[in-house]
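We begin with a single chain expressed as structure tokens, specifically the form predicted on its own.
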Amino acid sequence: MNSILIKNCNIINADNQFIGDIYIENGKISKIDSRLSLNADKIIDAKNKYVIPGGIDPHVHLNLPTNVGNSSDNFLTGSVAALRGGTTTLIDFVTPKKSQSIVEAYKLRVEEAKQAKTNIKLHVSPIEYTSTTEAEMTELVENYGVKSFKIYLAYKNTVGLNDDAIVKVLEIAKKLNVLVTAHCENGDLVEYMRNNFIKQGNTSPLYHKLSRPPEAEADAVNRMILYSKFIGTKIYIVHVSSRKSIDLIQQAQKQGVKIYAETCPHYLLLEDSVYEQDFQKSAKYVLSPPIRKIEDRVNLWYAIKKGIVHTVGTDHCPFNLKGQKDIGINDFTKIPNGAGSVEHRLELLYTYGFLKRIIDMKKFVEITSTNVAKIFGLDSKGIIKEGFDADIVVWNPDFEKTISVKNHYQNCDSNIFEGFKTKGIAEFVIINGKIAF
């Protein structure tokens, strides 16, 4: 199938609204007019729908491996997952090894990515600094078109970086005018209370919380400003989840610090009341940062809504509580961190943000698609125009259901959405100019 016409579109795009037909043809946008009669292989009827540039989910882990065991979807699974859900491109990590070449990590990751049904870019995370990272980082950029690294402050046991090579990463990005994305908790503080809490005997995911407070959060928050303000980096926190970071990121930005900013559904819809439940219960909102408060939930919204947090990533990363979660039943560090929710999130954020009359549709794109194409660098992505790749979601809005570990697409035994109702869904999915669902 080379071409699609549809039609009577009411089309949603970050800056514009209006109505008008859409011809695809060899994967691209090719026309958009009030009214187009062209022949065409396949002609779809968009009336009483939305339709929005596909999504683009700047974070998730997929076939991500721990100790436990890889992450539950991979990059089949999470990708089907992701195009149920109206999401046409994924942004996954390159995580290397201890010692091994983050060149020769990024190869390897392309190639396991080949699975995917979706579009895929990946963020490369230096976890170390040696003599050869400078050079790597630079043939990544120059040679294979990377736009972003990631770094953590957090698991410094593992993956995070002391903050003497997180300057030297800092200083590198800002040479080849690329992003630094940063996940933001103090490792240290964290580590000192998780190990405190078990050696008083406190065990339950309840631990989790209080072991990652948001202060926890905001110092890794305030000191990523900090080196941003001075290096002069372009910086992205991600998974934002306190009033404590919103309120430094905002901030800062003020001061004209290069920041943007990411939250996820979980922290925007729920509270931190699910750690207190039995372990069965509680187990799949091990994620990192945690749950926090309705007052953080509240002031994400509005941060959204102000244009300070830019984008809503998912963070998907699952695992099953059966083999995985429960290997942490009498000890929550040894829980793996995470949850899934690639295919839930534009239908949450519909039936939550829109619905609920907290945001409009052009914010709903802008947080969805648009922005991440525009941080990332994907210049041909997150816009409904002629030219542009025919990445397009024709949305149904009065389609119903409740979320629930029967229906999900995601392959995990859980779901952190179990029993939340929704209305909308991702009708039509076009990736590449092809009829994906």
The other form holds:
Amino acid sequence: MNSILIKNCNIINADNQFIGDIYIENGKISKIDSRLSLNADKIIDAKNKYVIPGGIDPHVHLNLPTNVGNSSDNFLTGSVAALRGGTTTLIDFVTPKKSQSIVEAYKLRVEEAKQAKTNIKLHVSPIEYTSTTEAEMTELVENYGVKSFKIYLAYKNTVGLNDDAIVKVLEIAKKLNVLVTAHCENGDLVEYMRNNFIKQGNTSPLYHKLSRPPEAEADAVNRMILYSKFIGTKIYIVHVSSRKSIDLIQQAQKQGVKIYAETCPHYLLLEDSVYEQDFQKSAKYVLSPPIRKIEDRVNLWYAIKKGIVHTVGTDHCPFNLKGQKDIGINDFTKIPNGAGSVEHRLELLYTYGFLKRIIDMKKFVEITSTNVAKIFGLDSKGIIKEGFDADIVVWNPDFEKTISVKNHYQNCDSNIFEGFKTKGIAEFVIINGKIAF
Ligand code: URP
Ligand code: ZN
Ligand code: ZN
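Compare with the form predicted on its own: the form predicted in complex with N-(aminocarbonyl)-beta-alanine (URP):
Below, the chain from earlier opens the complete complex, with every other chain and molecule after it.
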């Protein structure tokens, strides 16, 4: 099927909204007009539906290797779950092994990602600074089109960088005019707190939260701001979870620092009492930074409205309770960090953002698609416009369901949004001009 005509669309872009018909040919949006009478292989009537750009999730970890096995969604299962939820592009990561070339790791990850049914882009993580790092980062940008690097200020014994290495990576990225994304937590403090809690016999998931306070996040955010201010690199703070961090980011933006921010559905919708339950119920919320307090949650919504936070990514990194999370039954530090929501990002933001009148539909499109495309240089995505890629979602605003492991597409035996009621669903998902769902 090479052509699709979508009739009677209520088209929502981040900066405009209009009624019209969309003609798709050979993977592209070839024509938009108030009324189109063209032959097509498939005609969709979108009356009473929203038509929005395919979602772009800027932060997922499919098939992430850890010492309890890989995250439970691979490129196939995770991408199918993403499509089910209306997301047509995922940005995953290249995380090399110690002393592995980042170019080599990039090429291997590209091969692995061929399983995916969505479009895939990759951020690349230098996990150490060596004599070849500059040449390899340059090669990735110039020959492979890499647009962003990722650094970790936590997880020092696996992927985290020390500050001298961070400064060098930022300097190279500045020369290459690319973005550096950062996981911000003070890893040394977190490590000290974790070890101390375990020594004291405090082993439950509650101590995961207590060992990673908002101050540890804010300290790392503050350092990234400082480096960006004096080195001049554009930075993007991933999974911002707390008010303290938002205040710093807002202040920096006012001073002209080139800083973008992302948050995740779990920081917008859950609260830290989730850790005050027994292991079977609380282990699924062991993710970093941890779920914060209601006041943080309220502030994150405010930051989205004000444009301080630009994107909502899922940090999709699920692990099964049985055989993965439960390895930490007697020691929370052994529980693999992460949870999944790639399938639910759009329906949650629509239900709890738009329908609750916190954001409008344009903002919904901006944070789930358009801003991600702009920030990460996906030049032909994120807008419904002639000449752009035909990644389009026909959104049925009336469909109601309850999120559950019983009906989700994600490959995981638990769901952090279990029992959440949602309204609205991706009824048709078109990716590169083809109907996927
Ligand atoms: O807990 C999390 N977020 N796991 C995935 C890796 C990361 O830190 O983003
Ligand atoms: Zn992270
Ligand atoms: Zn992550």
